[in-house]
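As a starting point, one isolated chain is supplied in structure tokens, in the form predicted on its own.
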Amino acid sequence: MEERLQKILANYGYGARRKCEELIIEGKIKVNGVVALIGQKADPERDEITINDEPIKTSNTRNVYVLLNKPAGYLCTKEDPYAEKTVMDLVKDVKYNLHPVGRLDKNTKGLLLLTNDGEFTNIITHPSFVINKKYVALIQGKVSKNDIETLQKGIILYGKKTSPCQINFRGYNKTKDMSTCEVIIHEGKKRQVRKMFASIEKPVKSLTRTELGPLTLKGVKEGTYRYLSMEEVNALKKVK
């Protein structure tokens, strides 16, 4: 059965449809030896579909969902020839074609999802999908009540004001001149939490995502992972 290439690629775990469209635009996808075009259809049972001249993997079609406790120093990318370490190094023993769902920047730790389900990724990362993301931030300097009120109202980031968020002050270490704050946002703008505190001249020294919707890091040590149950997957999809 013929389907659009981006849907086929998403179904076989090559990322959300938008990511798969990028692969086509970049000329990395071929159908029967010919560079594919956006909007093109194919039949994976009949046509030879390749990515970087390698046949796409169609045998492992079971959808799997992994919760990883990402350490600092790992890039959230499926492949990068210049990256010293990527999150894929931490899930090498998972025999499925996983990709990260969204991203954490290189120096941010904590909860990251990976899957081979492109449609799931498309749902979770779509701008219309509202899901709380909780972080614990270690911040240089003393964060004041006024600082918190300013950030909670939103700041201008990438030319647009961020949505209101919740910040809970958890303490100040006078000796180290460090504040600890819990930050809850539902957007996913690049380096958002770090840029929020940078806007009040209070740089983030350490950042960990501890929760994503109903999911937590409980029982998952740094650098390790666990599989999600279908109940957890369905609960995520239902978050509003």
Second form
Amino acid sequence: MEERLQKILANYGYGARRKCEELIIEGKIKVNGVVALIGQKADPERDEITINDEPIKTSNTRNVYVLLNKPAGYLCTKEDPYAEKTVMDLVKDVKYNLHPVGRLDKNTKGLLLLTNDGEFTNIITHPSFVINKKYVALIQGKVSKNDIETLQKGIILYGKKTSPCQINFRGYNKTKDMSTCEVIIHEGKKRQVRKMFASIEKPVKSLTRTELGPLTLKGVKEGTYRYLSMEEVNALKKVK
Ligand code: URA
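Right, the form predicted on its own is done, so what does the form predicted together with ligand URA look like?
Entire complex below, previous chain first.
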């Protein structure tokens, strides 16, 4: 697809758009051997784009990062012959060999990243990497101040105490006897949020991850996805 050169370069990780415009103005970018002009369009699949006479990454070597708004009922697995529906079904038209970055339970909805960049996945999912994950949980029963304090301090899960976390009470529906809480954790223990509330005998009825570090679900409808820009990818790797 034809796009403005500065947009192509920015998407391929050569810096912010303004920086990429400068590269063009400085005459460092050529398209099919000819020095490119600012505003020029090109198709990275068809044209040879070079920076200082070195070809930019082509689609074969390019890493892509996808933000999916996962619906409930899809397994986070790359290949499972027994799974009826997997998140891979939702990104079928992406022609890169994607894998999910971490996991959400089958019935958890919301923000899930997929990529073909194994190094990125190692960074983001490494236990020492601190990245906030925000969930909205619908919980059976009335969650009390005391419950929140207990959970915020950490509970014993899989033989180890969970790190302190933040829980914001968002309301109680008397008719349905359901509470809504925002839960912000940076760990990724299996079924962590569900197990936290189960430990105080308040089952989670619905769980949605709404944020991952600086990323949100804004503009991405359930069951659809968008690509991350290189700026977003770089910002994610720098999250502390
Ligand atoms: N916590 C859970 O219980 N499930 C998820 O999918 C993610 C966090």
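For clarity, every value in this text was computed on a predicted model and none was experimentally measured. Positions refer to the first chain, counted from 1. Rigid core here is just the name for the largest C-alpha set that superposes within 1.5 Å across the two forms.
Undergrad: Has the Cα of Leu23 moved 2 Å or more between the two forms, judged after a core fit?
TA: After core superposition, the displacement of the Leu23 C-alpha between the two forms reaches the 2 Å mark, so yes.
Undergrad: After fitting the rigid core, is the C-alpha of Thr50 off by 2 Å or more between the two forms?
TA: For Thr50, whose C-alpha is compared between the two forms after core superposition, the shift is 2 Å or more.
Undergrad: Can you give me the Cα shift for Gln6 between the two forms? Core-superposed, in angstrom, one decimal please.
TA: The alpha-carbon displacement, core-superposed, is 34.3 Å.
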